[in-house]
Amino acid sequence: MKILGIETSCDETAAAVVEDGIKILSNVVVSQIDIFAEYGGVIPEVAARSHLEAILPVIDKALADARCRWGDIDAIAVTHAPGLLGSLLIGTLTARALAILYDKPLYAVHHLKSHVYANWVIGGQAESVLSSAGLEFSSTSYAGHPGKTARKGSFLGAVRNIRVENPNQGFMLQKEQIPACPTFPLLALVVSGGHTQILHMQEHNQFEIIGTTIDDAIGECFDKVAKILGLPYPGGPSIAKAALDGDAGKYEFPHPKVDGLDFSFSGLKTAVLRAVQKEVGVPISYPSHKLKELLNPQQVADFAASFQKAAVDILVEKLEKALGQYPDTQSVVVAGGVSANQALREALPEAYFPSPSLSGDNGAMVAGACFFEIQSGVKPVDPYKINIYPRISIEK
């Protein structure tokens, strides 16, 4: 099964085409990060224009990549909610057009759903690193259908991910011995600059949120913290470069104490700042901005990583507590931007993390939450009658 995936919820205008909801044939981003550095953030209406510019182009290269024409496209798969309602609307607007036009089912997928599958996808250019290596690419065994077993000897019968140091693909070589795919019943600690979750999944499509962040989301205060410290946009990326200069004990940063698996990093974010100001001897009232002329670049540099510390210190405190309340678990995943971050990964090295070109916005995730939940049962929608929502549970 084919499926072009379709993602538009924030700033990255994505498509891809997946085959059995795993292998890549296409992956095609086109990121807007550059127009909103100079803001320090999306600007909805700029980031729903670059949409409408983009879609068509980069959905006609998704499917020329993938050598496929609209004969061979089995669905569609667009991200609905959440996210900006502009940038939604491009997305779902342009889906269910072509839905209509070719006469293809349509499914309209959450985003973190989409963030959670992104575990599961492995890219096709994988299959030449594999056939190098003397193992062999089993999509039909990978993912977990039912009845199918991987074959013997086969790369994916015994290894996660096999992954190649290359900066254009974004894999890097790891031969632990860990079952193929994650299995079930897992934890998903998702990540990003609008969530953070704990989720539980007894099998495919169910969905529990066991934990929440109750302010901040540790993507959106990796952003705040970096602009405090002068740092560029998008923040995540920017204080792991800045931090791998920097001494992570030389500050220390308080945990929120807060009850059950919840999150919070408002409190961590304002930690960080009355820190700065106290380093550089300026009062409480001085003014946030301009805090970044004050700091030389060794001062950053240990503000970054301390504060990248405690972030992470923070998510595995709650991900081991909910493996306790949750001792049947099989594995844990990880997705979301912030799963890029190679501090968190070097963490959790039990856990499963997307390839870091998967972890931030993608068809090919949304491409491949579609097929699992296709394998679950879930019936197409209405072109006509699909909705957009800002905000809704990735329960519903």
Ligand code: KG4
The other form holds:
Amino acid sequence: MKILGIETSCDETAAAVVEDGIKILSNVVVSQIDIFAEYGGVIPEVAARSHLEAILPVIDKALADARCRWGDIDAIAVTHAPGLLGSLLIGTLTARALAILYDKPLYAVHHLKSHVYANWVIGGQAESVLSSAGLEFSSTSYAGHPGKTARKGSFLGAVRNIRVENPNQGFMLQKEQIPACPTFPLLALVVSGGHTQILHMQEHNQFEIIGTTIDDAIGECFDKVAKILGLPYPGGPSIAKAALDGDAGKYEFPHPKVDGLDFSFSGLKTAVLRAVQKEVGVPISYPSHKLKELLNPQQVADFAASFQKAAVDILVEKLEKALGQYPDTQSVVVAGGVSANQALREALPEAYFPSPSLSGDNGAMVAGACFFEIQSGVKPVDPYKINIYPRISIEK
Ligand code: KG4
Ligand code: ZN
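Return the structure block for the form predicted in complex with this ligand; the form predicted on its own was the one displayed.
So here's everything in the complex, that chain up top.
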């Protein structure tokens, strides 16, 4: 089954053709980063206009790269929630026009589901979905999925460590060879510009939110801290790059005390702001956008590295707590733009990560998620009635 996936929820115009939810035949992403780097952030109206210009050429290229004609496409999948209203509109209106024109079933997909399913798609630029940190890769292809390698070694070693520390938690997973695809039940750590959640998945297409941020999302926090440090938009990759030359132990930031499996990141952002003010010797009333002028490159690198370490540690701590509460967990998958972060990948060597090229927004993950939705009985939407939801939970 060949599905055309269309994604326009934020500032990437993307389309891809994926076969059977797994094999990427094409994956075209046009990013608007260049435009928004000038402004230091996304301007929704500009994003929508850029999508409008790019969407049809992007879809044409996705079909051409996949060597497909419209007759070869079995369904169209489009992101309809959550995201920027104008951006979502361009994708859904285009998808519905094409569905009507070419008489294709149309599926409306939730953006976070798509991010999670980026862990299943392979091929094209997405050769390997596994974290490279501390792992041994076997050259054996996985069950007819060329490019996907089976991973050898212990599984969820981090969890076993918790088990040792907390002997009362009856939780132990040991597998000599783990499958190339995540297995259920699983926990998904969703880390993006708009969301920070831990999801429990009993099965395909079953999502239960067991932890969520009570304020800022992690990606948003990276972006805001980057601004304080004078690093370019988007902040996540800029911080990761600057951190390479920094000392992660230079500054210590407190971890928020949030109940259960929920997160909070606004305090961390403020803690960085206060530490920078202290470092350069200005009062807390000093305008934050001027701080960058007082920082030297080494200080920027040290703040970037120390902040990144704190952010990653907070994620890992909560994930470990979640694993303690869900002892039947078979796999951990990480999803969303922040899953591109190398420090996070190294901190979770036993988890599944999308190929870095599929961590950010793309159409392949939309098509992938759609395939598994269809498998679990989800029906197409009426193209004349498709709706967008800028803010809606994955559980709805
Ligand atoms: O998933 P995504 O592309 O868009 C949303 O659905 O929000 O995530 C974008 C977020 C941005 O906040 C960006 O700064 C962050 O992902 N990001 C990173 C990295 N690459 C992108 N954060 C940390 N490290 C990275 N390497
Ligand atoms: Zn996203």
